[in-house]
Structures are given as C-alpha cells and as structure tokens.
Amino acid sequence: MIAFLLRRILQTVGVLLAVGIIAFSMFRFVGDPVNQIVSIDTPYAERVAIRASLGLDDPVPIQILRYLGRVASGDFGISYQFRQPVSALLAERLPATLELAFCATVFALGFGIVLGVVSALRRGTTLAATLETVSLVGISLPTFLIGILLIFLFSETLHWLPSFGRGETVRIGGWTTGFLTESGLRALVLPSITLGLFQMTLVMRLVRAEMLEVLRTDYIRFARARGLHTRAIHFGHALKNTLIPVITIAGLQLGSVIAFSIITETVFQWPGMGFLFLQAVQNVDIPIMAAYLLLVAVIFVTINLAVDILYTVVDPRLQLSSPRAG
C-alpha cells in the first residue's frame, strides 16, 4: 500500500517534470525571447547582454534548473501581449473558469444520474429510446456548435439569457464570483449547459450501463427475493452500486472540463483562463501557453491521483492485491 502510494507519487512528479521540460522547450526554443523584449532597432551589443543577463547562453540543463525553480515559486515570466505577469493574469480569470466547471459538472452529475437511471430501468420503452437518441446527438455535436446553438435559440430568437460574458461580479478578496447578483447567475446558464452536455451523456450512459449490469446480478435478485420495495432495491441497492465507477470518471472528467472550457469560454466570451488560453495560441504568447500547459498538467495529474488513492481507501480489494493493480 506504502509502497503503492510511494511510487504513484513518484510517477506523478516524473510527469510534472515532463510537462515542466515541454514548457521550457516552448518558452526557449520557439523563436527568440530576446526578441520578444527588445525594439527593432535595438544594436547587436545590447541584444547580447540582454541574452547574457537573461542567462540564454547558459548550458541548457542549468536553464531548465532555473525554469522549474522559478516555476516552483509562482513566477511564470511576463506575458508578451499584455506585458503583465502570467500568474496574475491566471490568478485573475481562475474564478471565472472554476465557477464555469463546477456548474457544468453539477449540471453533467444531476441531470446525467437521474436520465441514465431513468433509461436503464424505462429500458424497452419511447421514453428511453428517445433518450438514448438524444444523448447520441449530444456526443455528435462538437461543444462550439451546442453553444452557437443555444446562443441562437436562448440569446437571439428567444432574448431569455445572456450571451457572452459573467455578467456582475462581486469581489471577494481576491475571487470574483458571479453566483452573488441576478445577472451573474443567468450569464452561467447557457455555458455551464454547453460545457456539460457532453459530460452528462457521458454519465448518462455510464449510469444506464453500470445499472443494466447490477440489475442482472443475484444480490439484486435475492433482494428482490426478500419483497424490498422496488424503490429501495432501485435506489438503495442497484444506484449505489453505481456511483462508484460514476463519480471516478466524474472526477478524472474534471480536468478535461477544465481543458475544454477553452471552446465553451470563447464562444461565450467568458473571462477565464481558456479564452486567456486561446488568445495566447493566436497571438504566440509563449509565457501564457507554457504556463496555462503546466497549470492544466498540475490539475490533472493531481485529480488522477487523488482518485487513485482514493480507490485504494474506498475498494478493500486494492489493497490486498498487488500494486500493480493501479
């Protein structure tokens, strides 16, 4: 188990290490960054001391020393297009996509529970059928064009919600959040919807499938043997068997939301870090794009670990078996 945790931990710090080296490469070796900060008109002997003082002719492994070091402090150097640094700037449109993923994952996780267990025990009927061609349609329809969708139906023929930015915000301390005003609730509707949809298909029948399964097994039958309410096999038995596999992908999901808020926070113009995120591709906005690769990397990496440690206090059998089980 020790041992275990050990080496997951130890794999966890291999990738960080490698996503950290793919950032420096970015940052050192797609194009100059000396001309990045230097004018035009700049004479060859300022260029040279400009490169010396940044350390550039240094042997690349003590670079990347240096990078991961700074890195680790929270310095992510300075963003070429808004010449601020990268970190406020990530600091500052953070709130925003974390709001953004947390609705869409709740919104995925309700209505994605209820809809999957709604088509696994309705099995055979309109009501499922429907269902399952609905959430057909929702894995086949790219996330940008759900959002024009909706924009177009909610926004422009409808005028119900907004269809771009957060709306007011309150201020608090240093998080700006937009579930305090009226406004600022209604703008999250329509991209937490856009963001989610895919995911809730995705719990939708993972749900529906997981519940198949369970209902065909003999504890379920012998339940069933005993006269317990169908509600109580249903619900107390059958979906709480479930949620185990559910709220594991649910949570390993909780990163590529966060990735993918990118294409939800540019149709909607939202304000958070992967509208930052795309600005910073378009424009070559090497600081942004490294920083934005490490920050997702870091969430990723954390989540999956924590969902295998996780797995190993929740599931007895993990801890018996080998390590390699993980």
Partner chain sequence: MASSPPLPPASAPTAVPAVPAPGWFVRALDSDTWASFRRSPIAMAAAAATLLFFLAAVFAGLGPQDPFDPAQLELMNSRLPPIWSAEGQQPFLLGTDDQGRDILSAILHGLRVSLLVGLLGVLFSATLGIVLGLLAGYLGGYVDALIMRIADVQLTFPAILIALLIDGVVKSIMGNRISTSAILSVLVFSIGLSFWVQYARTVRGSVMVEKNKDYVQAARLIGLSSPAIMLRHVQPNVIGPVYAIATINFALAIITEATLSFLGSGMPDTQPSLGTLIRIGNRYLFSGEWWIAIFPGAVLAGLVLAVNLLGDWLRDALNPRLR
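Next up, the form predicted on its own in place of the form predicted in complex with the partner chain?
Here you get just the chain by itself.
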C-alpha cells in the first residue's frame, strides 16, 4: 500500500507539472492581457510599464519557471481583471462549485443505481422500456438545453424554484454554504438536476448492463440452486459485483462534474469556479485560467487515487500493492 501511494504521488507531481506548463503556454497566446487591464486611450509608455511589471516581456520559459515556483508555494498570482490574488478568488468560489457538484453526484448515483437495478430486474417490461427511453433522452440532450427547459417549466411557468443565483448563504469560518437556508436549498435543485442528469443516465445504463451480465454468471446460478432468497442474490451478490465498474465511472464523472460545470453555472448564473473561469476566458485573465486547470488536475488525480483505494473495499481480492495496481 505504501509503495502504491508513493508511486501515485510521484505520478501526481508529474501530471500537475505537465498541466501547469501546458496551461500557461497555451493561454500565453490567447491574447494580450494588457488590453484587458487598461483602457483604449492609455498611453503607450504606460502599457509598456504594465507589461514590465507583470513580467510579460520576459522569455516564455522564464515566465513558466517563475509561475511554477509561485504555484509550488500556493501563490497563483494576481488576477488581471479583478486585481486580487487568484487563490482568494478561487477560495471564494470553491464552496459554490463543490456544493453543486456534490448534490449533482448524489442525485446521479442515487437515482442512477436504483433505476439501473430496476430496469435490469424488470427487463422486458413496460417500466424497463420507459426507463431506457428516459435514459436515451437524458444522455442525448445538451446540458444548456436541459437547464433552459427546467427554468422554463419550474421557474417561469410553475414559479416553484429560482432560476438563477445561489440563494441565501451562511458563512461558517471560511466556508459559505447554502445547505442551511431554505432559499439556498431551493436554488440548488435545478442546477443539480441539470448537471447530474447526464451522469445519472450514464450510471443507470452502466448498472443495467453490468447487472444483466452478473445475473448470467455461474455463481449466481449456484446461489439460486442453494435456495438463497432472491433479495440476497440480487443485492448481496449481484449488485456488489456490479459496483466495481460503477465506482470507476462515478469517480471520473465526479471530476467531470466539477471541471465541466461551466455551462450549468453560466445558465443559472451560479457564482462558482466555472463561471469565474468563463469570465477569465472572456477577459484573457491568464492567472485564473491556468490556476483553474491546475485545480481541476488536482481534483482528477485525487479522485483517481480514491477510486483505486475503494476497489479493495468493494472487492478485497483486488490488492493495491500488487504490480498491476500501479
């Protein structure tokens, strides 16, 4: 286990180093950030002074090394647009994105696993056919269209739920949460469904396919021959073995939910990191864009490590210390 963790940590450092270099190099050529900082009639001499103060005149390798050195100490630089530390801006928006991602993931896993099991155990019935049709619709519609339809139905037509914003929040230390207020919980409903619907249909289809495959295996036939109760066979044996690939997909999808919440946050004007990243792209705010991609990379590698460890919890036969685990 220790050797496995050390290997993963070294791989993580390599991945983050590569992401940092690629992100900074790529965004270095999307535009001149000085144009976003100053007005059109700013004198040329002042523009030159600003470029020098930001270090934009230095060679690109020097800028990358300087940036990576600051990142290693937790300093992501100063936002060109907001003139504030990027780390403070991300920390301010992080709770909103994580709460939205958490609710979307709970929705996707909860409904996806249940509906997948039901469609597998009731295969050939009208209910299973209906669930498959719903899953096809959910996996085919783009996220922004789902969000707009939900806003039209539940906000504009029925007036049940808010169409934008995070609602009232409560600050606990350095964390702001909407879980403790009614308006905060109501504001979470529509964006959580929008963000989690694609993941839910994906989990549902995966669980159904894996469940049907497991139910055809020899040990399930043997369990039936032994006279075990149907519920014990389905949930004690079949579902447990079905969850192995589900854990992998769920882990990767959680990272995707956080990384690609940009569209959902934009549709619902959700004050999270994705919305901040979109503003940074529009204003060529390189420090925010590079820091966001680095943070997403950290989330992905952390989730991948957690998924590998969870394998042994679901199936102890999988040993992380084996050569194949690396």
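Source: prediction; values computed, not measured. Rigid core: the largest C-alpha set superposing within 1.5 Å between the two forms. Positions refer to the first chain, counted from 1.
- With the core superposed, L278 shows a C-alpha displacement below 2 Å between these two forms.
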